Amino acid sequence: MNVFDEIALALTSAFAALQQEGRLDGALTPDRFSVEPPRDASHGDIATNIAMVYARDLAPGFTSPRQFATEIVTRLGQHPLVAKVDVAGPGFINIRLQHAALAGVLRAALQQKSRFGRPPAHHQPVNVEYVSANPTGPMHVGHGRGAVFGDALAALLEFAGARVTREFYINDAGAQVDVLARSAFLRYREARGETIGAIPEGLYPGDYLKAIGAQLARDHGDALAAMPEKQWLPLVRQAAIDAMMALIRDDLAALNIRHDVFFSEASLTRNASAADQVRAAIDALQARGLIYQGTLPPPKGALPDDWEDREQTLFRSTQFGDDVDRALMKSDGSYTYFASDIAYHADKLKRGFSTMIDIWGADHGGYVKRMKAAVAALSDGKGELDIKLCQLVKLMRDGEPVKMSKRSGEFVTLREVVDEVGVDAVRFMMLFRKNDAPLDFDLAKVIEKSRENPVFYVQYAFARTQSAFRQAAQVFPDLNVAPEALAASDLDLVNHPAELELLRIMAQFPRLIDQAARAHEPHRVAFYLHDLASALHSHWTAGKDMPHLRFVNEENRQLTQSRLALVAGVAEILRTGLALLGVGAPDEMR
């Protein structure tokens, strides 16, 4: 049941009878006002800006947007879910809800149960990328909250209907797979019985490579040593990058994090059964005329080393809103980047994904135009790219940064950070901050029991709900809580105001959820669960002090039940909310 959609159709609905009456502009369509919770909870329950809105477009049948405001609450007093609607100030309009659509929301969450909050389903596809990490190393933090950030946002878009598929990029064909292998024979070496010495630089010199020098000297011996490296590296090369992809899904597991598909970059011109996909995208463009030869103007500021004033084969991605027109081919002839991610993202289209969500780290920003306009440029504007940077994570112990792990020898890994505080209280945190936020990760607060703590104040929330009806079970042995028997009781004893408040925030999880699906952002629904769990505590809270507010009275009955009825609908919510994120929703906290 969603109250604020409820609103919105009987706002519409009036808006239409003034147009046949011939009050207002029969050409206007009712569909950019907003229906919300008011920023000041004692204006209402619902606040619309419908009047505002519409204010230049009022006459010649109204002088002003709150004359406009007041027929529009005329119409709207009468509606049943409505106890009270009046205007503010020029024609803000507020509304206050019936106690019976605030027991309605209740009785929904416990007949509904996981499924409240959800609507209904679209079926449609949706390509979720993320995590895409270069093969080459253990998972760092940073990836960590791409990976949770991702994960997150397909389970909340599937919850809201979408047909999700969880995509993973392997970038296995540039020069830093190259370098890896050069890094991995250099271990073989070493695994051998040769002294090598302090690691070059330019390769990696994380132990974790040690293991695959291991096993190439297991799976060859002294073969690869007798090889030119013209003929060792491809060997090494795809030995090393099934060995760090098989790392990489082992760091994933440990956060709970799956995917559909893992798609290789390589595949799209080494693929020995197949055309080359980057040259058919190409020929594509160039055949509707979006390719030419041509030089670009030199970059602003300091020149990048390896920029070159030359004629190149270029896209036209200004045509699509970009700031310059992007190269496809090397100096060597060999793909750029972009070229390669032009050729996925149509394979993507031809897969069927007109909307497709790609998860990138925050130094990718200067990427995204160009990629939106390949994407506009290969579907006619038909495919939709939303691309979302994941700022840096700082990893911090009592405000102090964390240093390098010898494991990787360049940065803690997720997989240090999963083991030492657990897999909830990275995936809560890595969302109780907007993505585009940077994150102080501070590695001693995540695992305090305090109520500075979000993931702890949250769960603690739930396990309050569960102890709730252990309270019950030993005052009334016998009390039915079945969410049908709770679902039936008396719901106008579930009044007091501080009652009335897990009301209304509970009548907000519909809203909340469709609003964070339509615009890409799982941080609401973490946001949503601690503001549920802060008026669930207080009011716990209160009754401490005062025992006539608990939920559990042992002079009343009925009046238990009822209040039982609500925090089992509270208890549904924050359970849905957790695993949408990832979390556990435990019934103790110890």
Second form
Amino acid sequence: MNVFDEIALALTSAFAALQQEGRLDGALTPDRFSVEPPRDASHGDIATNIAMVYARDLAPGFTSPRQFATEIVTRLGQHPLVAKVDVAGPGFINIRLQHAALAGVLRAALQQKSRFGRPPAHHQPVNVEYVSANPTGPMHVGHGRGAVFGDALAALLEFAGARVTREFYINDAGAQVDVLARSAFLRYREARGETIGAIPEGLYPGDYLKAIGAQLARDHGDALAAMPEKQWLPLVRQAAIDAMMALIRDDLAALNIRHDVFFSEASLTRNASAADQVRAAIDALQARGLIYQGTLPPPKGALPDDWEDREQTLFRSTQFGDDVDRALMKSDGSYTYFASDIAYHADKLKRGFSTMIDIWGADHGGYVKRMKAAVAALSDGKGELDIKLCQLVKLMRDGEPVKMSKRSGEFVTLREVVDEVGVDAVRFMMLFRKNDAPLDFDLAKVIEKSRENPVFYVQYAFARTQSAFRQAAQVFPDLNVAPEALAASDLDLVNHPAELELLRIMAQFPRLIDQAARAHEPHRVAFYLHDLASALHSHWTAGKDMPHLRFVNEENRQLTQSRLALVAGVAEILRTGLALLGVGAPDEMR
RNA sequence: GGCCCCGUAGCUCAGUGGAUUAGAGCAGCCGCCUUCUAAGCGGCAGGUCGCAGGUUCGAGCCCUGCCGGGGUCGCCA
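Any chance you could show the form predicted in complex with the RNA after that form predicted alone?
Full complex below, order starting with the chain above.
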């Protein structure tokens, strides 16, 4: 039950009535107005700007937004959810809901439980691609942010009714996995007793490759050492990639993240049984006249050392808003990463995903335009690709930056952070910031048990709701607190201003879900939960000063049950919201 | 130099279908524990929403330019 949608519906029919009466341009569609909680609570529960938005489209002699608003108000006054309607300011319509409307929200929350807030399912297929790290080492904290963001976004979209596929693109085709293979080979020699000394510049120095070296030594004995590189490289490469992917999956599992599809970049060309999909994608663009042989102007900044003016295979991405056309073939004749990525997205389109979301690190921002251009070209403008960039994570401890050096191979891994502070803290903090804003992650702060730590603050609110039930069980051992019984209790008794405030915030949950899902912004859920938790804490403390406000009233069994209904409703939303973020809702914090 | 992101209270940040008096936390000051977890709550103070124009009846939000910070800049991924 979304009261905002209900009111919007009523406004739409008022709008249509005015059109029928010829007082409003009949060609208009009522899709530009807003129905939202007013900034100032004294303005009521819901405000709309409909009269102001359409004021200029009124029939002659009927032109003032306020006058228009008055017309709508008379029609809205009859609506069963509406208690009071006012015209304010330049033509705002402020609506106060019937108590029964708010009670209805609570009842719906109790009845629908974990489904409360869900819009009607639309079953649109959506592909969310996230993580997509090079399989060359353990995940670091920056990867973790993209991983958590993607996972929460996928859950949010699923909740909002989409059919979501969670996808991981394995970058197992470029030069970097060859470097990985050479690094692993070195560890193999080491494992067989050779002294390898310092890891040469350009190879991965991390200790995590020692295990692979040892495994290779066990599996192949001396055989690899006797081969020329050309022969051992593919063997070692595949073994190393498999081991790295196992490592990465493990890191993800530690964060409760799972993917439906792991898509190998190499499979686009190396899969012997399939045709070369990259070639096919380029051909598809060729058929649209979007491929040509040409030269590009040199880049504006510092010229690369090995720059040479060269004719190459280019995609006309500029026809779709990119700044320059983009190369698809390297000078050695192999495909560029971009070419593979075009084929990959062509594959997603072929699998029926007209809506795609890619989660990338902010350092790939320069790549966005060309990828969108490619999808527009491949789908003839029908495919929709949204690319969310996650900014850097700066690890802190008590306000001091944690030193990290990737070059030496000694960097703080995602796994280390998860092991230190726990899944809930990592996930919540990663989501308690807009994705395109940099994030300071303080290892000390996120495990603090204080209001300064939002993870704790929200979980504590949930724990308090459960505490109220434990308390109630002491006082009224036989009180029926099943959701159905609570939904059937007398909700008119939930009428104190502080209680109504909680109901109003609850009523906003369905709208919040809708907007967060549309905007692809799971952080809104985290902030909403913080607000709801705040209202709960506030009301809870009020019960300390004014015992008659407590949820559990020893002298009034019926009142207690009604108030427990409120508590249960809040708890239900907290639980649902936390679940969307992948964060636990503990019954107690002790 | 081009492109992208960011610039809101002393600090860290919310605020996208433009709108009625711009919000929260921290830090500062003043308060609240014999009773549902004070691991919490209330109050005070604090802002030319980077600057300048523009569109609009109305701009933190849209457009242009500038300033400041970050990212990125044929074949890396």
